[in-house]
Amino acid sequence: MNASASAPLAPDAPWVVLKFGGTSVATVERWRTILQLAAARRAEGARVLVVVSALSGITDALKALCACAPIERADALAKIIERHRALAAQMQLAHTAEMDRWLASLQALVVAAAPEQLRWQATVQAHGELLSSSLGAAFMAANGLPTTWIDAREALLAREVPFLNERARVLSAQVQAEPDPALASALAARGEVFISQGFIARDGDGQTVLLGRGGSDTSAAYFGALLRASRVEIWTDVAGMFTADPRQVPGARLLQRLDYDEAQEIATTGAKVLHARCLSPCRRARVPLWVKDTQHPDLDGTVVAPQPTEVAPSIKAISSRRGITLVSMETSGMWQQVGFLADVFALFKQHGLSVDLIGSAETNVTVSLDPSENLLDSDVVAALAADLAKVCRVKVIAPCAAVTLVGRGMRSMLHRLSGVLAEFGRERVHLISQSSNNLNLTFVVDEAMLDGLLPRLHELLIRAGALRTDDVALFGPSWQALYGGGAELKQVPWWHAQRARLLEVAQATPRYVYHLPTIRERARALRALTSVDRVYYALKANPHPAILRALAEEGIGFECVSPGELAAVDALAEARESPRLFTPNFAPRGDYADALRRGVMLTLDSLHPLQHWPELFAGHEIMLRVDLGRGLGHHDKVRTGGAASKFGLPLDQFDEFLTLARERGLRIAGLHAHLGSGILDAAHWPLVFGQLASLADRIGSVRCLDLGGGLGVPSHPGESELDLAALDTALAEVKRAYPQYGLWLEPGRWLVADAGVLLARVTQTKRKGALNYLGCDAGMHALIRPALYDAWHHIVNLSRLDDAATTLYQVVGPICESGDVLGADRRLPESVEGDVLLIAQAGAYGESMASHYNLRPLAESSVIE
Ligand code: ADP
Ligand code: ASP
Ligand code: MG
């Protein structure tokens, strides 16, 4: 270490404050790291301060401590000791009189009787930091770094806060940080390189008060903010903010880059990573924060500035509070009385308790309280209900839990979020409560409830393109990915390899192309599950010959919803002897009998055909599609059970159905459900075949069950897959409960989807207001996805796909409607015109929705063998 032998520092130097947690400080090996970091930044030029919170677990054991009986203490005081003193010899400190200084004054207040209790247990836990802070402090200086030891007391003191309760200004008080020259003068007199406590300050009386639990992160933020330094530097156990507990969620992903506000707003919802209170002083003296992660450094971390101007509205983060308490005010004759708020809020206030959330109905009020911001416990709570009583009816509900998502601009993206709230109405929410600075929207719940509740609401997020992973300007990788071993990675998709041959072939655009290998590796994957008799490919995704004839060949069926489907896979020889089914919708009587004449297996889904037709069908074989009752998938327009859809028989008509097809003389050879499409969940299917299978139970002549598609396929980075595997396993279980029926899959999409591209070409770029519009010459007549379902398709320049993604564009078409947007908020590299742009997963409903609208020609397309 040779910090030491660099050129003194300016007076003027900046200053750079850097603040260890518990974890961080525990190890000798991180203390070397401290080192490190502490000395690179004083070679580059900052005057450096270290602040440090107790060791791992050490303010626990002190506030264990102070609770436990007298004669229990000398034990506890031992283990404390023993702790310390184990570090300091890892750390081969010759020196160690600091920190027996600091361990004679706890063994002499853990001996002497307490005289004022809440004082005296501030000042028994201020040891932990004092003891970690000595010990860095000979750490640094015995290892070439001379380091000042500094007392915070003397720089941070408490300043009085209206109506706080004395617990709350001895264990969780707030200080006054507005930037002090004198003070950064003054220490600058004493030495380049600081170290002190987190956690701890000093009141008026000059006694020693605690900032909280977690508190030292706010320490540092308060000398940040005191010598006005150039950057505060959390250091913790993980590389920054993640977009939920990475412990709890572990596809979370960091958040390279945050504004005040949202990280505020992340840390007061219960992400513990940072001190709720740590920002706003950070923010009032302009200083950026960064969250890092000692034991991987290099990791890039978090930054927390003001806000960029160019970002995606998104969800950042999903968090959670637990141990809320919410307190019901039922009143029907006081409500319309004036000031019945006022009095029932003046008995929060009287008994120093901070409201956090309100809901209010006609004749409810209902409040929560937050524990980190309020000391509950139950006698305050029950004094409070007391008082409340007597103005009207009081019901506790306790423990609850809030689940907050937070964003900028909430409110534009409460549309994306029907999935998200569907999960919430299963359960019972006991409020919802969206914040007035747009930044927040949070569920109260049972505390049983948050069990898998953050991960399942994280996926759904995502999917929903609500928490916009695809932004690589805000959004890193995953918490499993950076820590994990990258398990969660995926295959980089095949148009990375083919770059140079599609940039060829873009030189007529618009144009699909189709990758035929990636088809028959999907088509194997099925063809592998051994739970699966027969799939047929719902060629309405995408009918292209090149793709009918690769599946064919990999032993697929087809199944067709149009007279032209059918011809199309007669006009192939390749095709036209596979398995065949029709399985059309309200299609007119002449469809039926053309598939009939094709000699092709087709399925009724109505009364009707029977009714009225009876002779076409007399002594035919047929399927008969019936509606469950639900539907599910990635939007409203792809859902297809239900009364609200057209499709499938209802339930309720199914006996009349067996009455006519009997009376008719036709056979019903297999029953067909299909629910939607886009879904992601394996449990889905076998619940379908068990469904269907007690149906056909009751029929006598079904041979096979045809579970539909829907197999979806993820479109935002990040998305879980649909687990191929699982859903074999599954499907395997509820078919050994009925070995007597065949089972078929129909998938269109799954096939196709990743298959294919579009690739488009800049036509022109234009800016209006914050936006930046890229246009190109495929709109929503070579791909209607987006304007039809809202779908997201990933879009890349593929001339620069090397180049950075800088600049944030809404990706338009060349078509005369608003609707004309094949991505918003796409982060891009500045591009131009002739750029080609590659629309990726366009394989599936892509070319085959295509319309000429605007009379503009229909998109080409290629396909690779
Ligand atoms: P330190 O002891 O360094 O102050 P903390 O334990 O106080 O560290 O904070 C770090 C922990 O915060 C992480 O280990 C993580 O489990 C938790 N945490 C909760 N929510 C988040 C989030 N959104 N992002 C990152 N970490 C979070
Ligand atoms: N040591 C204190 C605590 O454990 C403060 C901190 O670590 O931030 O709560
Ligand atoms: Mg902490």
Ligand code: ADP
Contents of the next structure:
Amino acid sequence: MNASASAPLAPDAPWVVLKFGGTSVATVERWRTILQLAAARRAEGARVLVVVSALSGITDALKALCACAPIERADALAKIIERHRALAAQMQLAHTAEMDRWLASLQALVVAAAPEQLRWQATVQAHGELLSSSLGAAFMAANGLPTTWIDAREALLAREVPFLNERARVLSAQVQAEPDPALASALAARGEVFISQGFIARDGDGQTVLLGRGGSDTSAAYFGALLRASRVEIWTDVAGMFTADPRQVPGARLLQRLDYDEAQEIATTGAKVLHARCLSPCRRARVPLWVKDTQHPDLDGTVVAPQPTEVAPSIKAISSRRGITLVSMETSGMWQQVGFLADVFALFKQHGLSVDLIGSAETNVTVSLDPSENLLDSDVVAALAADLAKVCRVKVIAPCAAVTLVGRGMRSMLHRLSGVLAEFGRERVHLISQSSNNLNLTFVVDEAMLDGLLPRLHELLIRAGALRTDDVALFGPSWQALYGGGAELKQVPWWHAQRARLLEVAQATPRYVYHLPTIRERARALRALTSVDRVYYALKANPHPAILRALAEEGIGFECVSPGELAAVDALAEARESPRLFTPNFAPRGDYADALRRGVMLTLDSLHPLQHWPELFAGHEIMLRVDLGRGLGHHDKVRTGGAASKFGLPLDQFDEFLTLARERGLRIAGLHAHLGSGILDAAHWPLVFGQLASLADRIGSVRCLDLGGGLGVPSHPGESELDLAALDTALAEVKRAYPQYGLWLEPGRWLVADAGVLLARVTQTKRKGALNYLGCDAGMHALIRPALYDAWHHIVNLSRLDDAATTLYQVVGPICESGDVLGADRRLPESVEGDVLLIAQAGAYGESMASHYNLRPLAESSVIE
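With the form predicted together with the named molecule done, generate the form predicted alone in the same format.
If you are looking for partners or other molecules, they are not here, because only the chain is given.
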């Protein structure tokens, strides 16, 4: 590890700046990591500048020392001194002269206390970094890496900013850092490895000033810009920046690549990993910035650097900030009044307040104040409100929280955000702001609404395809996978092991292939639920005879919606004795008559059949499907509840239906509700059961409650699996309250989606502008779900399954429609004519919805037993 044993560096050797935060410098074990990293960078041929924070907790202790009563200062100082001497002892340092010098300096300052003076406070607080860097220099040198200690105040000069008040100039200063070849040359003449301080600088008078919250990150960025470093590495206690705060969203994904603007927006809008100020110096000097984990240096981190233009628009993160204050200013006099806003904002400037978000109307302007950028307290806000009241009506709304979606090309993704907007529709939204740089969309809500909101929104963004977690070049592992105590459990799809066989059957494409063992496994999982009495397969998902036989053999019944589906079950000897349901919708009279002739339990969901065909149902038992007033699902077309859906009897007609049933001699044996598809929240079905049970109690003849299907199948990487164990537990609990009712489920897609794939061959490639088109012989005639539902299917190049995914493609078919897109912005290996593509999760609503559109032939199918 002895740097002196290496060949001397050239005068123009590149610089690498390494920054370490408080937890990263607090123990001797962490300092060994710092030593190893600095030595490794030196061995790679770079000059190294290590920038350190104070030991964890020391800055807070120094701030408290400044504020405490004189009688308490001696004890407070003694604890700070003891903390550093204890670390020096653990480091086994024989020489601590530099540390001792700064401890003496701190002691002298405390004796000559001037707590009311900002500059005294700044000088006291600066000692945290001065002490830690002195310890670090001694430790690294003692362990074979000659290290030169430098005072950051020699290089970092605070610039004059007219609008900053005195407190901000001293405690939250700003440095103008432009590349300085003279500084680089001067340092190069002094050594190869250096250590300095974060958080501190000097002003024009040579006095110590602080850089405010996140000052150490900012110091490293300033040094990186001054030295025009090859990169700045921010070493902290997490692997990088994530798609959300992992403390609130454990499934948040690591952001592997960001451009400067996106990183700055994420930092500005609530992420704590980086301070927003540290991005600007790096961006101006075009210095890449890495974020890495000191405890796990082998983990990939986040790289912030200029990004290639060939990147699909994607939301990169959802962040939040608490403690937001809204100031609403209203007067009819502002309408087209020249200079009104100038007068108003002059008052904000006068009070030293920086405005964050702005919303305006003809008679109202509302702005937000962010506590991270303002020294907010009730007195400051009250004084501002008093001055504003002279020109307009003022309303202060606090505490609020700002929830921000960040990603380049935000406006191009708005059409995907209907589910997210609906979620906000349930909250109290005070302000919505879409940034002019097309990088963020912010919602300001009551702070109390924030709890639990981010995980729901994160999941919705993934399901909507707005958070492109499928793009492995941008999104890394989840927080759970990195820090959850073990590797992320990723179930390898069955088709990986069957690759050779699939390539054989792909001689004729397009072709569906179904894996019956997967279907049987799913059926057994449902049958194992102790709370569920019967499971019916929604036949419309896929009526392939082999699938029906397999399900019948596993004891699954069949839910049919047409005479043709009933006939398909009757045609199979293995399925004829299976329980069946008939659940039509707006079907002709003959369909109902056919089901009754077959002795199948049928479902009604409107008044019309009883009003116009009463003799058909007289004396029969039926199921009644009700609309509980809401729909769920990732897309309007899969939501089967609410006034906008054609399914189910509305509750305001429930009593009339009961009256007609009694008059016609019908017996209502069961109630049914199905609100939508793709539901991954196990709490949904117990809620439906409870609502149906309360309705059933009013009828008296009901024996069973059918909760429909809708069991979600995760498609996007990062989506959570439906927790069957949690579902079983929750259903059992609610069922104990209503033991008189049997519980039925009728899933379709959940049973068969993962068991089927669609194979296609690449036909052509084309480049148009920035887009690469990859054509194949399977289009919307073979798989219409992407065009119909905006459904997302994983697509791989099966011929090149092990090759790196390097090219962003629009995967399209041969149909004469602009909507013939199987997958937009998919990163695949460079593909050529004849390659076999595999479209996953095609076992449900693929072959069953296929057509001869454009007179294309239907895809053939194969079965793997």
